[in-house]
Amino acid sequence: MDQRLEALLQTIQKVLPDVDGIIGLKVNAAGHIAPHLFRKEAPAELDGLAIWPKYPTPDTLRLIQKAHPGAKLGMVVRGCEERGVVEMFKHAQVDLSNISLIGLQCTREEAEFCRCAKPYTAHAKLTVGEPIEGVPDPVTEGFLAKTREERLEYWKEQLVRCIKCYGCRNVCPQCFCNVCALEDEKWVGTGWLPMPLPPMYHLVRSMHMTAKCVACRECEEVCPADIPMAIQYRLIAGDVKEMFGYETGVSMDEKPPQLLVLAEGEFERTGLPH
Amino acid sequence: MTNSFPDLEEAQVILITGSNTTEQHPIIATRLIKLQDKGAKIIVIDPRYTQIAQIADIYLRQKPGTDLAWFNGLMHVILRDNLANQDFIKERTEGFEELKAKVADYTPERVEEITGIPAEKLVEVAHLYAKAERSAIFYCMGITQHTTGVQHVWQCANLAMLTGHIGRPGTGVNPLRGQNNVQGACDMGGLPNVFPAYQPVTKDDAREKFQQAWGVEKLPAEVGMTIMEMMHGLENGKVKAMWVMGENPSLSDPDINHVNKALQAAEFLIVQDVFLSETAQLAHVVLPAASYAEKDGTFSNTERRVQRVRKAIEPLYGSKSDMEIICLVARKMGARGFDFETPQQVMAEINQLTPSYGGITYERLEELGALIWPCPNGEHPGTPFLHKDKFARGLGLFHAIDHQPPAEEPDEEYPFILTTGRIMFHYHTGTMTRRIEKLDREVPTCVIEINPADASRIGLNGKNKVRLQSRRGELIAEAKTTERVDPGVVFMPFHFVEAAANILTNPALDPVAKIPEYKVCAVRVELAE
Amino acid sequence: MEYKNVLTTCPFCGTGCGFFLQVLDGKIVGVLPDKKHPVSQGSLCVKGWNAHGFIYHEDRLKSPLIRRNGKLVEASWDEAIELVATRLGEIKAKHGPDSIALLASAKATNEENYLFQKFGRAVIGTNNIDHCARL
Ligand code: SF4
Ligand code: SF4
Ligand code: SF4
């Protein structure tokens, strides 16, 4: 057994007696993996404990907590998933007071797959694996190397492939609004493929990820057309950091800028290049 | 499909025709589109400028109902320019000379006249398809739903054999099947002429085999009725009773005014379904069926890939699975051989009697996830691509086919061609998808597509509705103007009861496959007030 | 408190994408694509993503219905099965097996289609079996 998996199993077994269940990943006989709630009543299920590919588990926590608000839970989190639950917590989507986070540090290979800048956890008390440095993001760098015209062409070429599956929204741990602007005809027209330009669906989603995106890249992974939309979210995250000094997932108490009320004059356009 | 997705990733040229792939088979479409990133070229030949047409490297628009001609044109060019695969033709096929003689007349110029496809474009496509090492053809209902549907399919095979683009990874003739388990329903003998695995009911040894296995003295030896013949039978009194399992012919069949009359004439109509479908409303007995989420089983996809359906919850609202219902009725009628508790037990019987499914057991599916038939025994890994070394009949037979017009062509009285199809957001007759709020809001009702030139001619200003009339019926629907369809052509999805396309469609059948001509009929289009 | 994911196959087209039905305390609460699925590779179209959306719909049939005096009225399973079996038997006896026709289903499972044609051929004794494959 993989060392990290073995260590994770031991940690889970340590935590399990004290909680109602632990959210992790489970694999079936044919190798299909999905989120699962491990419980002490069914210890044998831990034989199927898995770690990769990752899944949008912050949403699993939200689902379970909605039905069982007081439940005492454990949850295996990678860096992005930890950032996910932290931001969800700030937006009152989950309650972390009863949750024991078990941090799982990503390998270099995994981080490269995700082009992840922070493949490690920052809050979890228990952790498994050695944290590594972030890796570069060649896709975004390649995009930045393009001229303005080339960028426009690039997006046109990419977005005509969008089949409006809503997958990018559905998997996103930060897409939890009860009423979604993507389903508001005032913003995004219905029923026609390919969606016409300007790409309102994607513009609206980019906007709404401002100071929310935790860079888990689940949206890109789920995209049937392989549209590298996280480029946008990443660039916007850079702006947010520059303008407001805010980074998602870093601190438990710092409020994201959209939850602050700015006094007049506090907000200044920086005129960033993209 | 002759091939399956993993090997199709190796295709260099992908020819898609009669398939609005991004809307009908979205995840197949995106898999093909992504191959462009690896350098593959996509060619789309379709009367509608759909999303996949927009993404394609080359798009050709033919007039509806002229497909036989452009196929011949492609083959003409391939032979003219010495691009045919002579070794393959010699070793694996017969009937080549007839084909060669036939396509000789189909010069690109003549084909342009018939189809409207520019001659030089046709030549370009012929070269691209023939010269690539691995080219694959994909087609869907746009090819089959014609009175000449079977000939269209033969043309696909002709083209593939002429160039040797079959029997290898990344090649083949790949029909995209519409409903989720059409493949399985056919495999399992849900057809009037064959037992499971296409064993003909007319063959003595096949009948004997099933007689023995099922413990019955005598199975009927005559081919039964097709769905259209059943409808006629209901009307003329030959058919008295009909049992409909989860289908909705009241909306899905051509010329539904006629179909509804037929169903109403039934002395006894049984319908089992999840919802009270249009057909169920006419029934004498309605049996509530469990949904796919409430039962175990298997579906066979368009690749022949057999995959598990798993019960996530118990049957809701007192419904029962189709399996349980069939067994209950059979046992009540005193039949033996219907004491199944689980679908797994049924599959064990299928394994015994269906050679191509011989090795597809639940145990293996649990372990392997899926198996692609033919899979004759428990050791067999499945067959991702067919016709590797030889065709089912031995040598591949070329069919020489002339262009023929559709059964009904536009005329003064009915000047438009109506073509019908699916849209992304709905499935079949909409009994399920129209009840899903997130799909319904995308497309809540039928919208026909009409070219702006036609729209302004009839005085459509984008707001009002149109009346469509054919020789069989009429209806009123919303209209959207779009260059997606040519002047003289209107497109209409068939999912909607309030504007049921099949009031208009022509029940003329392909004489072999008995597929109705959904893709072409003549209609009149006017403003509705 | 129970949360599990049940792997199944999309019922909405011939592509055959795979997804998990998310089941929380015995109720289906959502769909999750299967990243390891050989066909769909972690993606779905909008229909697949919403494939759970009709399961609890209020229009679901809640009981067998039998037409009495022109109207469909609720009946028990026993009554309905009894009626189906009796009437099919009578019609077969009176008009012969070929006076009965069966429409199998491109939406039902292989096992169900197999049983249905077995029923038609072995119990009724007719080959009048077809489905909407051509549609
Ligand atoms: S936008 Fe994409 S990368 Fe950002 S949080 Fe959502 S799913 Fe993750
Ligand atoms: S996941 Fe991809 S295809 Fe689906 S809506 Fe998002 S961008 Fe479009
Ligand atoms: S998810 Fe979409 S493409 Fe995949 S099987 Fe379902 S309907 Fe077809």
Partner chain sequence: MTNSFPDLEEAQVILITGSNTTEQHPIIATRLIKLQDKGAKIIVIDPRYTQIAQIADIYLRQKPGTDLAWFNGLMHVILRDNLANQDFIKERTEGFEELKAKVADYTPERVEEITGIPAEKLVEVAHLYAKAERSAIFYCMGITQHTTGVQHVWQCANLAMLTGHIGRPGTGVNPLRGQNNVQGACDMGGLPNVFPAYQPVTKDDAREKFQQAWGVEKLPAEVGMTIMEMMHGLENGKVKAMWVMGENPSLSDPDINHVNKALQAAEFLIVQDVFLSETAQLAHVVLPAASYAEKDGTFSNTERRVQRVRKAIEPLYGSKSDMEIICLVARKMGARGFDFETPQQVMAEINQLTPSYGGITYERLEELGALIWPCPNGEHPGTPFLHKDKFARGLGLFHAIDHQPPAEEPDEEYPFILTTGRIMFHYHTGTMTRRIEKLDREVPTCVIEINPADASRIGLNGKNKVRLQSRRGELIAEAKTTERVDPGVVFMPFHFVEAAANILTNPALDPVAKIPEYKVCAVRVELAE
Given for the second form:
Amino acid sequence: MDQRLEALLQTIQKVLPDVDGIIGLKVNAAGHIAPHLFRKEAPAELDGLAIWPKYPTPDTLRLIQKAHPGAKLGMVVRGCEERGVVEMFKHAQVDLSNISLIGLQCTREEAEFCRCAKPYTAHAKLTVGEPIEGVPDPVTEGFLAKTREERLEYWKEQLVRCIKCYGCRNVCPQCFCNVCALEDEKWVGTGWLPMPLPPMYHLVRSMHMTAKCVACRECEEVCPADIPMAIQYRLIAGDVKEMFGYETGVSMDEKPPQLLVLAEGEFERTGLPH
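Just the form predicted together with its partner chain so far, so send over the form predicted alone.
Partners and other molecules have been left off, which leaves just the chain.
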């Protein structure tokens, strides 16, 4: 057994008696890996515990808490998943008061697969594996090396393949609007393939991801057209950091720029809707 997997198993076994269940990954009967709620009533389920490939779990927590708001849960999180639940907490999508985070530190290979700058957890009290430094993002760096004209042509070539399947929106843990603008005919026309320019679907979604993207890269993984859309979200995240000094998932207390109001020429922070 992989050393990290064995260490994670031992950690879960220690935590499981004190919670109602632990959200992690499990190999199902078909051999696929998917989120699973491990329960103390069914210890044999831990035989299927898995750690790779990763799977977006923050939204699993939201769905469970919606059905069982008082549940006391443990949750296995990588760095990006931890940032995801932190941002969801700030937007009142999850309650972390009864949640015990178990941090799973990524290996260098896993970090390189995701081109991750922060392949480690920062808030989990229990951790498995040794944290490593972030790795470069050659895809985004290659894009930045292009001229303005080359960048425009690049996106034209990439986005013409979009079939508007909504996979990137559906998989994203930060897409939780009650009414989605991407389904509003006024903003995103239906029945057009390839999408006409300007690509309103991607422009609207990029705007909505401002100060919300946690760099999990699930949008790229789910895209059937292999569009490297994480580039734009990561560049926007850099602009937000430069303009507001804000980084997603870093602090539990610092409120996102979306919750700022302009008053007397200065930004003031508003209260959270908890």
